[in-house]
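A single chain comes next, written as structure tokens; it is the form predicted alone.
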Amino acid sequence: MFADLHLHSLFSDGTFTPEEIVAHGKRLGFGALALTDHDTIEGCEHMAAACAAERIDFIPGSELTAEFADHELHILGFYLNTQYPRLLSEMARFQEVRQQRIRDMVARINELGVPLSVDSVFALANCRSPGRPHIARALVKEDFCSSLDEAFERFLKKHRPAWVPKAKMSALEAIELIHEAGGLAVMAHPGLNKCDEVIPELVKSGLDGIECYHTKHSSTTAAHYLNIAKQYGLLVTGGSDCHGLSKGKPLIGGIKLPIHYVHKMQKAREKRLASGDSTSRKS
């Protein structure tokens, strides 16, 4: 049995519904799936119901945008209590930041002579946690760009004319919030961030795991982070980071995390809750 612990739906910048993700997971024979939409847990209720119907274990999660020592990091939260009040209030704050960034980026695109409407971007996104891919899709839909790649190259990539820095919480705050909500905090795709030097400090601050297996990690990169996980006693996770179709097919299925890693995560979470190292169980 295998798991995919890094999946995005249309509740952030993915294109699949949670139900479609589960259908793909069922077809591929996955035993466990996690929904990790960016800065939101909106889709977790839908995904939980779909997984229950297919007898697939579901792990409610989210991918939080954070920073540490001038590095942007993404921290995955797993086994989140999606009803925890502070988690919900912080998610609402993150979402407002994302929405304002969309407004600022579209304003810059307008200054460049492209009459893209911010309302059309929000209508296309149709979620509380929009991102740059939604602007790119709107540019293509309205024939201002011929492809998503062109939209990012012309406007949206870092240092391009419409790019706006993303406001981020500190990685230490993200880890604390995830723990408060009863979850496990995992560093996402470290091979893409290229800042291994921050890992020891994150471990001291409670980091629980590291995403060793990822679509954009080579086998050498995965082995490197497996060694780091072993060195620091971290949990090992992995996932496809599927956002929908990529080159005509979904990424889900590209990474198949052996289910024994999920069992270790479950035991770690149970140990944390039993020790009282969480406040969410009181809410």
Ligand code: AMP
The other form holds:
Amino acid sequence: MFADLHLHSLFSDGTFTPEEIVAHGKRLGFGALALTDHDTIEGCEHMAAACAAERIDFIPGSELTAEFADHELHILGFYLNTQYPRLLSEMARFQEVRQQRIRDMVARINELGVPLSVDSVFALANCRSPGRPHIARALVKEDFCSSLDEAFERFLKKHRPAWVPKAKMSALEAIELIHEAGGLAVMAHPGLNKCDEVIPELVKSGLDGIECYHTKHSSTTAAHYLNIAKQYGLLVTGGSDCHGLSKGKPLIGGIKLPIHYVHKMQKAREKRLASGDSTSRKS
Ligand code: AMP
Ligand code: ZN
Ligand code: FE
Ligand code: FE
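Can I get the form predicted in complex with the named molecule as well, since the one above is the form predicted alone?
Every chain and every other molecule in the complex is listed next, the one we just looked at coming first.
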């Protein structure tokens, strides 16, 4: 039995509905799936229902955009209480930041002489947690760019002319918020962030795990982070980071995390709940 613990739906910048993700998961034989949309948990109730119908274990999650020591980090929260008020209010705040950033980036694109309308981006995104891929798709759809890559290269990549930095919560706040919401906090794709030096500090602040297996990690990178997980006693997670068809072929199926890692997560979560470091204490 295998799991995929990093999946995006059209509630953020993926292209599949939660139901479509589950259909792919079923076809590929997964026993457990986590939905980890950027800064939102809106898709979780849909995915929970679809997983229940297919007898797949569902883990409600999210991928929080955070920063630490000038690095952008993504912190995955797993087993989140999706009703927890402060989680909902913080997510609403960061969704507003994302929407304003879309307006700012489109304004810059307009200043560069490309008359992309912000309404067309919001219509295409059709979600509360839009991101740069939605602008890229709108640029392609309206024939201002011939590919998503061109859109990122010309406008959207860090330090390109339409790029606007995103206000983020600190990684330490993200870990605390995830714990308050009853979840486990996991550093996403550390091989892409290349800032191993921050790991000890995050561990001190309660980081529970590290995403060793990811479609953009080589086997050497995965082995490196498995060693770090062992050294710090961290949980090991893994997922495809599938965004549906947004980047060509769907990535789901690219990572098959052995289910025993999920069992370890369940135990850790129970231990954390029993220790009272969660909403069971705060609400
Ligand atoms: P945002 O959340 O707005 O910062 O956008 C981040 C999303 O953009 C992630 O899903 C990335 O995978 C995607 N992304 C970042 N750089 C590129 C790129 N050069 N080409 C395509 N997608 C990208
Ligand atoms: Zn994404
Ligand atoms: Fe990420
Ligand atoms: Fe992701």
